[in-house]
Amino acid sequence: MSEQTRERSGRRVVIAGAGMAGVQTAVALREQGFDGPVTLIGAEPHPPYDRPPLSKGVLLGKGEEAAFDVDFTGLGIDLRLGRRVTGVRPADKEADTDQGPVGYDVLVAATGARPVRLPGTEDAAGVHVLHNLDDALRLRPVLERGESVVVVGAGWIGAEFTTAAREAGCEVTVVEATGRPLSGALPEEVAVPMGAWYAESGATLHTGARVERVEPGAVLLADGRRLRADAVVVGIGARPDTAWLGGAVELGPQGEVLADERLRASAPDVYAVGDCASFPSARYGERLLIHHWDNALQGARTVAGSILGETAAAPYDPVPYFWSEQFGRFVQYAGHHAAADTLLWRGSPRDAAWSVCWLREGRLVALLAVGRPRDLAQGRRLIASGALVDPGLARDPGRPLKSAVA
């Protein structure tokens, strides 16, 4: 332990939020020397669990939620569930919470995201979202009974619901606003052949469609269709769950802290970590808000090094990665693609497995990979050196990617 460490293993350490990014921070810091006292708040009354089986396992009764498998009494962490913070007052080193104050000397944003709600739905019976485990719990029953289902939004989460709705032989509709699934996140020309897949299943696709209201059994649309649902599950995004920050610290347009390299918030002792958060990207020229899994994961060891004073460390800077298994398929994305000048294709949409690369003046800046694993490995290790690969070849999907530079 350095001497910077066993000075500031004294201060007592507050994370708000107990998905992903919290609990990682907690083991983080005993990792790295810390020995202070931690204090990990979660508003859900659960044990702290994994998310991603919330789509798969979870809803389809296959398997129960994934708690992470932390000894937090061993480790020294003060595990509070069932509790939400509400409120921050820098000056007296306290966070609110609908249980009482919390004094702390150094404080973790952790708290997320919150699913965004279709407009008046908020309290109608039989519209669910799909974001924590008591969502996926009380949409079981709607699979187990094998309902009608109208699905707001072919995004990933979209996606992900249909896939299990009709593994579990339910009728399923999907609305969705834009001209193709997937609009916020892939060009027109990777996504609109991944539309398909919702047909193949077995699902109908509906683009170009906006709802004008929720009736009981009922989605009216703008266009005046009405669609027959059971239920409705709404997948049009997040956003951060920061509302409790109030104007402690700056936030980005979305709602988001604006952190440093570090992860630190414009407020002393104040960081911030995973989905609430977004950080200055040097790779990538621009600031970055990820919502997966491995950002928080990677971004609480980087939170953990810079509460230890840590600074000699490489700023955080990941290469984004995520993954999603829907509609038969593994789908794989790493990078960030926003500022690419090429796209080229490894194989076709047509086939079994194929990917996507983006280019920025000759270096590999993100790649999507469809059953193609090793794509994505080699793809995220050449992203991650900044290497120039060779068009032509990297077109070849019989080729492994590799750097043009021997």
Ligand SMILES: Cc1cc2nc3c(=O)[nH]c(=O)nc-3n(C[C@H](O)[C@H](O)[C@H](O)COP(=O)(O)OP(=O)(O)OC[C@H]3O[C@@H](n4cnc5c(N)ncnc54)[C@H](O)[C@@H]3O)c2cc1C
The other form holds:
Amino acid sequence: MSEQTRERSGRRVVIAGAGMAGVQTAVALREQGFDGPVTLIGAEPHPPYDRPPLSKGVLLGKGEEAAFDVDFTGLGIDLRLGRRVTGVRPADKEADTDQGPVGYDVLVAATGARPVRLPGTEDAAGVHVLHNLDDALRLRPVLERGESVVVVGAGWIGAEFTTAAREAGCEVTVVEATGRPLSGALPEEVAVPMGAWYAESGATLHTGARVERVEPGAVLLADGRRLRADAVVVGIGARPDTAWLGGAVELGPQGEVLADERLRASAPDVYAVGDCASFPSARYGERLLIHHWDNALQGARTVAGSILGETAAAPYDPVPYFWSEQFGRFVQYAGHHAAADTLLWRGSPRDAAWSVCWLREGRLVALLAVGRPRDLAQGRRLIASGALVDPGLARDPGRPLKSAVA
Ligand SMILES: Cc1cc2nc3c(=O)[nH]c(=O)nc-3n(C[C@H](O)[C@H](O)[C@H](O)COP(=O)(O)OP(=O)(O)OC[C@H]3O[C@@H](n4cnc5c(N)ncnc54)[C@H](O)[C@@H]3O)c2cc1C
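Now show me the form predicted together with this ligand; what you just gave was the form predicted on its own.
Full complex below, order starting with the chain above.
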């Protein structure tokens, strides 16, 4: 253990939020040699668990092993579940919880995101979101009974839920307010062909369709259509769950903690990681707010290093990565394409497998791979290296992407 790690090990670390980012921060602290007190506070009563299986196997009653395989006791992590952090007083170095205050020397905000509700349906019976284990367990009987479901929102969660519900034999109608699925994530020419996957699975997708209101047993659209619905699943995005921070740290437009490149928040000794925080990316020249699993994992390692004072370590600037399993396909994305100047296809969306590459000034900045995990792995490395890519070579799906370096 370095002198600095030894010195910093005397401090009490309190982590608010026992999801992926919070758990991995606690684990990374131990892995990196921190042997001081670590308290992990989670609002949910369940042992900490992983979210991606919730919209996949857990819904269908398969693969219930969503709990993290972490020996909290063995690692000396004081896990306090069913306890909500309600505020923080940086001047007193205290966090408030619904069961009294907790003193800290270092506080990590890892409270994730909260799903956006359809206005007016917050407490309506039969209207669901899919964000936590209880949501998934409430939806499981809907699938078991093969009910007819209206899904609001054709984003990642909407697509994965539709996949599971169709597999269970439910009648599924998806209503999407914009003109295509995944409109917040992908450009039209890429997302429109993906819309065909809904019909292929036997689901009905209505784009440009706004929900007017939900009534018992039906969803009414703004254009007057009435869709029968035993259950409604709302998947219209999530916002950082940071209200508990009050004015203690600076927040961004979506309520996210504005962290710096070492994931420090604006108050002393407060850090933020995962879905609740954005960070400045030098790679992409903008702040990124990422609601994906890999960011919670990688960010946690950076926070642990920052707490241990490893200023020599590289700033947090990952190549973002996520995956989705939908309609029998493995969809993966790496990078960030907002500022790309060129989009090129490797294969066609009519093929069983294809990829899309985004370049900026000749360098690969992002890649979407459908059933082409090798493209993803090679593309991710090319993005990280910043190498110049020959677009003509990269377009050839028969050629390994790594050999498209200019
Ligand atoms: C259904 C679903 C499927 C997903 N599938 C994929 C996928 O296939 N691929 C992918 O890359 N990503 C996926 N994601 C995203 C990924 O799971 C998240 O990015 C990741 O879980 C973020 O981790 P986090 O710890 O920041 O937040 P969370 O996992 O949300 O954990 C935050 C925790 O903090 C707790 N909390 C909130 N407020 C408080 C408080 N005040 N006090 C105490 N505790 C509090 C919450 O209860 C929660 O348990 C999925 C997400 C969902 C919801």
